[in-house]
Each structure stands twice: as structure tokens, then as C-alpha cells.
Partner chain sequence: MIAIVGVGETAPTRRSEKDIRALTVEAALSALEDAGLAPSDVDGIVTDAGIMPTTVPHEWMAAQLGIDAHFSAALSYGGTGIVAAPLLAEMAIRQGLAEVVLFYFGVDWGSRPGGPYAFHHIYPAKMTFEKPYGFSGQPSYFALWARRYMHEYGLQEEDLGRIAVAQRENALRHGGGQVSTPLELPDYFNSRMISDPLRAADCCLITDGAGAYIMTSMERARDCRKKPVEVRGVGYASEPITGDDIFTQKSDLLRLPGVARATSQALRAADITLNDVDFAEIYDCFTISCLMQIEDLGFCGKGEAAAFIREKGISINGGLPVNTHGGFLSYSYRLGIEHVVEAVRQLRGEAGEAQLADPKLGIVTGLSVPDYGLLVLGA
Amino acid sequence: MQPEFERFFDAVRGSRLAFPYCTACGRYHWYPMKRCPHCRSNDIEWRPVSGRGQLYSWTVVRHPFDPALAEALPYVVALVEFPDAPGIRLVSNLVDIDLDRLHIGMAVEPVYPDTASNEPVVRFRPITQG
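Present the coordinates for that one chain in the form predicted together with its partner chain.
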């Protein structure tokens, strides 16, 4: 793994989401780069975010592009934006979802792996009202 990628997974293992933020120009960037792609600064820190986001786009994958995931079909790939980390869109899966209710702008929250799992993946589910 690229060394600049690692902090993301450190955060997920701690049930948090964090993204690279440049303190020189005050902007987030994604995916992680060696230097800030907006201003070339080295002053990058990883800022935690709440994890609450909105669905920017989505697709229901129905073809086994990856044979290892053939049993999981169909699944939802989500592109999630975060109000507290503008400029970042995270690719993930949407779970606990009725496919007919999928819509752009839907409010979602992270589902972290349980602590026994060593798989650092973060998925999302709809935020239910109330």
C-alpha cells in the first residue's frame, strides 16, 4: 500500500473516518497524495469527520466484474459526500437498503467493521428518521 494511504485505514480500525486536509490552503483532497494537489504544500493533517454524508451517486452492480464478489450480487456501490469535508467523495457500499428507495441526496451514516474483524472497510446505511 502507498504510505500516504495508511492513515485512512488506521482511522477506520478505530471506527472513525478521517481525510487528508492541507493546513496551508485549507482544503481537503482525495485520494491521498504525496503533497497537497491544490497548493503543493507538505502540511497535510488527517482530520476526523462525523461520517454523516449524502449520496452523490450510486449504482446497483449486477455483473460479476470481480469473481470473488459473484455471491454478493446485486450490491450497491455508493459515492458519498460529506458536509464537513467538502471536496471528498468516498466510494463505498450501501447496506440495509431497499433498492427501490435509493435516491441521490439520501442521508447516510457509516457502518464500521466490528472490532473482531481485521478487514478495514467502512460501509454506509441510510439514516432513518426519528
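For the form predicted alone instead of the form predicted together with its partner chain, what are the coordinates?
The following holds one chain only.
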């Protein structure tokens, strides 16, 4: 793992999301960099976000490109954006999803790994109304 990503994965292990934020220009960026890609400042801090997001785009994978994932087919690779972290779009997977209900702008929430898992992977699922 590249050291720039450690704070992201540490947050996920703690069931939180956080992204790099430039205090000089007031913008988020993803992926982590030593300097802000917008203004080149190194005044970067990590800010927590709620994790609630919206589906920006997706694809349904139906071919086992990786044999280890063959039994998971079909699965959804999604691009999620966050209203409280403008400019961030995170690639992840959607789970607990009816493929026929996928739509741009779908409200989603994070699904964190259980505490026994060493795999710091955040996935997303639709927010159900009710």
C-alpha cells in the first residue's frame, strides 16, 4: 500500500470515510497526493465526511475477469460522489442492489468491513426509504 492512502484505509477500518482537503484553496481531491492538484499547496488535511453519497455512474460486471470473483457475478462497479466532499468520486462496489433499480443519482450509504476483517474495503448500498 502506498503511504498516501494509509489515512483513508485507517478511516475505513474505523467505519468512517475521510478525504484529503486543501486548506489553502478549500477543495477536496482524490486520490491522495502530497500537494493539492488544484493549487499545488501542501496545506492538506484529512476531513471526515458522512459517507452518504450519490451514484454518479456504474457498470455491471458479468464476465469473470478475475477467477476469484467468478462466484460474485454479476457485481456492480460504481462511481460514487459525496455532497459533503465536492469533487470526490470514489470507485467502489454496490451491494444489496436490485440491478433493475440502478439509476444516476441513487442515494447510497457506506458498508464497512466488520471489525474482524483486515480488509479495509468500503462498499455502498442503496439507502432505502422508510
